[in-house]
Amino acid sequence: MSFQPQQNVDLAELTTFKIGGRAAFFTEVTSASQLPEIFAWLKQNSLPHLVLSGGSNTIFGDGIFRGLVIKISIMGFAVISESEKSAVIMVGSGEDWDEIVKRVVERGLSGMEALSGIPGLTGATPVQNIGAYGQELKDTVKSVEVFDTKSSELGSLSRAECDFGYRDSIFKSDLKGRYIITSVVFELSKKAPGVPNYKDVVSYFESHNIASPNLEQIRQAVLEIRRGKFVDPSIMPNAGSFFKNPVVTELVAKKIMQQNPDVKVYPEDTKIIPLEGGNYKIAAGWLIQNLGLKGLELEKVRIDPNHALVLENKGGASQKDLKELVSKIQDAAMQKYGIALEPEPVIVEF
């Protein structure tokens, strides 16, 4: 067997949060064809594995992972088919997500322009079912190409088989760890884009006197809004939005609205958005800010002073440091609102 992994690799430098210990073994995959041999090696050596994409949504443990970390860097962009109304494209899982959004917008294809500026690689996007300003990845996914670690075979899963939910998919839940995403197939529209009905976006176009923005203008608006909300991880290590927006019952939502007159029902405000079944989605950032926690600092971690949903590594933080801050936020939210806040990033413990 020719496969030879790297040894004793620093994991913190492979993530945007800059937290993590070391990997006993590490390899970078540039082709799906490499995966069968790698998994034969894992089986032969009876070792566990972890799959890493761009590292923008992963927080590693502080010790040593005594297995193989597999970084997926499979590139590629191809138009599979095209008609007057739409186009189907295949994107390698190692492609930078925002660069892909830029490319499809330049081609006049709509469906993911509101997802501009989200950090990470394409292969991670179906796992999280990323979303922003009314768009979700699931709305454009046609299929996901995968390597099945159980059978050591390459295959494809349809949109329905991915069982997408709010910031969720089978890759995070029922079949977590079974599949490695090698590429994603998207079906995008050639129709004129709809303007996201979100306060920040609407205000942006009103202030710029743009009544009917095109794809590029929507993309630039989203990028500018995100730059005002999120800190560049290269300046202050972070993982972007740290908590999912919690879904609560109508009773809980109404209680919060009664106690907080500034929170209004969508579309007047996007802090509380009615969902099907009488449940409501509440902005986690608003909850944290209303708890008076924005800017809270511990020794090595903090909540960003300008954006309550962003947690940051001030320098040299461990996963233990971060979990202490996370617990303080979760305990406060549960005590005041009876709401359980769930982290968006994957927190890997070992």
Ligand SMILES: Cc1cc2nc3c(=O)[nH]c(=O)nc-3n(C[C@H](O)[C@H](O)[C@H](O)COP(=O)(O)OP(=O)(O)OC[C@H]3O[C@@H](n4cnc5c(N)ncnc54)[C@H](O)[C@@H]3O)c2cc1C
Given for the second form:
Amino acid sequence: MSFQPQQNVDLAELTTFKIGGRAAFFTEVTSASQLPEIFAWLKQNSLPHLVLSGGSNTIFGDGIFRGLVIKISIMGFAVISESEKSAVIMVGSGEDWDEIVKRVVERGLSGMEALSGIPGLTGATPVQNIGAYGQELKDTVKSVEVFDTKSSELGSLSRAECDFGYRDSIFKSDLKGRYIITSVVFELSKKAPGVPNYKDVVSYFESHNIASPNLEQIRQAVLEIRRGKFVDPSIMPNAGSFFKNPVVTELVAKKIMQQNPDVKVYPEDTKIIPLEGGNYKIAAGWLIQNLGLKGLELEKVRIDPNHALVLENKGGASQKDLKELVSKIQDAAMQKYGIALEPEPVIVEF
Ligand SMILES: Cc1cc2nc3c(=O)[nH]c(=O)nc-3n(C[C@H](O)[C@H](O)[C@H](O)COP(=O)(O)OP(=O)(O)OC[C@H]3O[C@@H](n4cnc5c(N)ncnc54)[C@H](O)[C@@H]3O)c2cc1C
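In place of the form predicted alone, the structure of the form predicted in complex with the named molecule is requested.
And the full complex, kicking off with our chain again.
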């Protein structure tokens, strides 16, 4: 067997939070055809594996991962079919997500323009069904091409088989770790885009006097709004929004709304009309701000002073430091609102 992984590799540098210990073994994969040999090696040495793409949604443990970290760098962009109404494209997992959105918008294809500016690589996008400004990845996914680590075979999962949910899919829940995503097939529309019904986006176009924005204008609006909302991880290491917006029952929501008429609820028009099932999605950032925790600092980690949903590594933080801050926030939210806040990034323990 000729497979030769790198050894004793620093993991913190491979993530945007800059937290993590070391990997006993590490390799970068540029073609799906390399995977069978790698998994034969793992089997022969009875070692576990972890998959990594851009590292913008991953927080590694502080110790040594005694297995193989596989970084996915499988490239490729191809138009598979095209009609008057739509186009089907296949994108390699290692392609930078925002570059793909840019290319697709330039071709006049709609369905992912509101997902502009999300860091990371394409292969990770189905894992948590990325979403922003009312668009979710699942709305354009046709199929997800995978390597099955159990059978060592390549295969394809339909959108229905991925069982997408709010920041969720089988890749994050039921079949976590089983599949390596090698490419994603999207079906995009040639119809004029709908304008995201979000306060920030609507007021952006009002202030720019644009009545019917085109795809490029929507992309530029989203990019500009995001610049004001998110903290650049290259300046202050972070993983974007740290908690999912909790979905709560009508009883819990009404109690919060009565006591706090300014509570922020998503989508922004559901304050009166609940989501399907009678539930409400409350903005996690609003909850943290209303707990008076914005700007809270521990020694090496903090909540950003301007963005309550962004947790940051001030320098040299460990996963343990971060978990301490996370527990403080979760305990306070549970005590005041009876709400369990759930982290959005993948926290890997070792
Ligand atoms: C500033 C900032 C803003 C953000 N904004 C948003 C936002 O608006 N909306 C949103 O949804 N997210 C957002 N995120 C989170 C993050 O960017 C996305 O979840 C992104 O898709 C993660 O991509 P990645 O390549 O960095 O994934 P990684 O962190 O490398 O991996 C994430 C998870 O997916 C798994 N994985 C990665 N690649 C594969 C693969 N090929 N096959 C199987 N499993 C794989 C990993 O094992 C890990 O569990 C933001 C993050 C930051 C730092």
